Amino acid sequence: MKLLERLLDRTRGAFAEGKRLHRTKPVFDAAENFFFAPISRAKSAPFVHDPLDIKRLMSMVIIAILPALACAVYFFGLHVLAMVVVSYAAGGIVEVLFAVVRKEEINEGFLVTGMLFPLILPPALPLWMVAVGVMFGVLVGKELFGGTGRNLFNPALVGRVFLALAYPAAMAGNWISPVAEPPGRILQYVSSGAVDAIAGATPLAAAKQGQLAGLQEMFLGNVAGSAGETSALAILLGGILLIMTRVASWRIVVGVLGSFLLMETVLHYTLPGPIPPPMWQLLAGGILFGAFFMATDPVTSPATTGGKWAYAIIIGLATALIRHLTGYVEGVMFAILLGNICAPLLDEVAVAVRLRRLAHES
């Protein structure tokens, strides 16, 4: 490291204001960010217990995600690996070419997006399709929106919905089935072209047709479905690491939980016989995956107290009533882009009824 560093503070007069290669300081200040401590520090925290910077809070996020991860690659093989370093560099030029036109540092955000997006598609999906779904959803969903602190919708999620409403039958028809005996399928590369290894459903897709898979298998992750979705057990794991270091708020976690299991509750004592209990239904698709992962992002979701708990009701209870009164199987990507949407009001409306009350209450 004392090398690397070196390097970089005998070129960094290369990249000065004047030289020639100035429009890519982004790239050099974000290489010297990544493998060192950030060039400048806030005078003030914006934060109440604890001055947590940007490239601090994006570790946790991929420490914590280091389980489903390692889950994926596991039960479905090597090309899970391969949609994770294809997202990274379609979405990472977007995000540099971004910075160089704005001459903008370049932010550390993309690291979880990079990271999250192919995680929610299925593991057979074709590379092309991953870089092109990660571009779409960093430009349209963020860069447009001015890059990383103001998109009003998580990119992820935003490049997953297009990829579901441009290529419906490849985001429906690429689930892998997994193969649970060591060592599963870690020395597999198993594409959309292995026809021998697609799976037929997943879970929530099986139960339509009066299928039920294992509480078992489906809290381990020896099920069909998206990449980082399967194992609840992974997915806790990660979860609770976040909670832990409040990089995620509990809040959220548990409004979006609660509501989800009282609106399956609700549902499933109302028609026992399509509608499975309520806790086959949280282990079942990606409500865990987006309680802790996706509805937590600090960008996307409410900053006060009031407007996190009715953001997390939001989206508990819109993932139910999408996945039983509609046609999708899974409900919760669209559920919580619906948070997203609601989340600048909510705040709103949080702040004034609190200045209503201050005012009474003087």
The other form holds:
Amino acid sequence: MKLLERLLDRTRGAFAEGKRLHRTKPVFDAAENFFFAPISRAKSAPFVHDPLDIKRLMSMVIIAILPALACAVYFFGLHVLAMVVVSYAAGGIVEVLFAVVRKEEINEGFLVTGMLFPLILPPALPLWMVAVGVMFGVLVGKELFGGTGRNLFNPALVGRVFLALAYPAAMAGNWISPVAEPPGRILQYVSSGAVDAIAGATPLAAAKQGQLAGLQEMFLGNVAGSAGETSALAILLGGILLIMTRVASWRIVVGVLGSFLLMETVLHYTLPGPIPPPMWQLLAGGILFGAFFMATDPVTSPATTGGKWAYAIIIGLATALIRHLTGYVEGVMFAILLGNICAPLLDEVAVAVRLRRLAHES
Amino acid sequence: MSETSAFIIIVAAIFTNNILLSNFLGMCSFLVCSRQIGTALGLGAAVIFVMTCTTVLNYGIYYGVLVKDAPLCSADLTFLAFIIFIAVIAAFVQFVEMFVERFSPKLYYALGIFLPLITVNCAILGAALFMIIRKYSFWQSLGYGFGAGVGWALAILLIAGLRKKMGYSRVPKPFQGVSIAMIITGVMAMTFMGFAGMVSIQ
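Okay, that was the form predicted on its own. Show me the form predicted together with the partner chain next.
The next block holds the full complex; its first chain is the one shown before.
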């Protein structure tokens, strides 16, 4: 650590104003801030003293994702780790370019996007698709709007939807059937070329053919699916940490899951044909992962309490409807993006209602 | 003639076949008048009203006069459909404008430029033409006109909210204004693709 500090101190001069490497200063700042607290002081408002700054907030999310990532590597193999590396590298290029042009620091927000993105993809997806998806997501979903904290849509989901519409075949295949007995697939590298031999159907896709995966297997993660969504247990562990530290809003999680269960119950009894029961639906697919990690993004969800409830209910209902009434097997990503689109309007309505009530009282 | 019920057509026209987000009709006023939520609401309401009425009017004229062996004229005049539809829409908007100005000046000033703008909103003409292509019955046409109007109003309200939130964004210079609005529209269209196939009307 001492050595690292001395190295950073010695190289700082090379990035100073007017020096040759000044243009790449954001890279230096990012490297420094990742290891140490920044040496700069806040020069402009707001001067808030709060232990939970954006860096801690994002670090907390990353810690919360780790169980899900560990499960993904255990059940699907080392290719998942390669996807994470590629996602960080390719998205990082876009991020660094914009930071250099804007002369800003690289924000920690990208660490979350770069980690979430590979976890919502099929675990054997070709690496170049991961790169294309994350670059599209970071560019269109975030950087064009001004970077972290100013984006309108969840960048990981923009990338995911883009891939799903552009490469439907690759995004609908490339599922790996998991291995539960230790050591799982942790020593294997299953790329898209080798996936045919051990391909597995996701629980939702299999259910359309009338085969139901066991509840216990879905809870522990011994089913095929997107990399991060496989184990409900790991998602719950991380999700509860997020709620306890108040990084994620419990209202959104409860609203999404509650309205989803309600709609599933209604559809279970009204739609023709066998539809698996609501609790099974909750454990299948990406609804848990989406509710805990994607829908609760504080930037793209509403800020008002009323807006949060409405937003969560829209996501829950839309997920259930898309699952059963359209050609898509899973609807969480479309539903959360729809929630993102509605979020500002819901905030406006909530504020207007509140103002009217206040005017009424006084 | 398709068998879909009018109610299903309303739902489909709002979500799965949104006239703006899947057919990209009516983009001009959508991009220009979506900076404020208030104006978006006014324009959206006006579009719903005009679209519903003109679709019904055009239905009556097309099947009452223009088609071959129609009750009022036996010659095949369908080649006139385009120009007649445009004339009907323009005349109807003019009529509504005069009516509103006479009986509710307050509403007239609130709507301001939006009423005349609707005349050149291609979504209105698009709705009338879809009604012909898809061979809708009277009730289906009524449902489609209303649903397409609501879908258009919903889309402009949503983008108005998003653009208001973008007051905090720092968009790169080349993308400011209409270009970033078109990118938002693209993401919205990608999202609405998720509803594709839920209920289908061609």
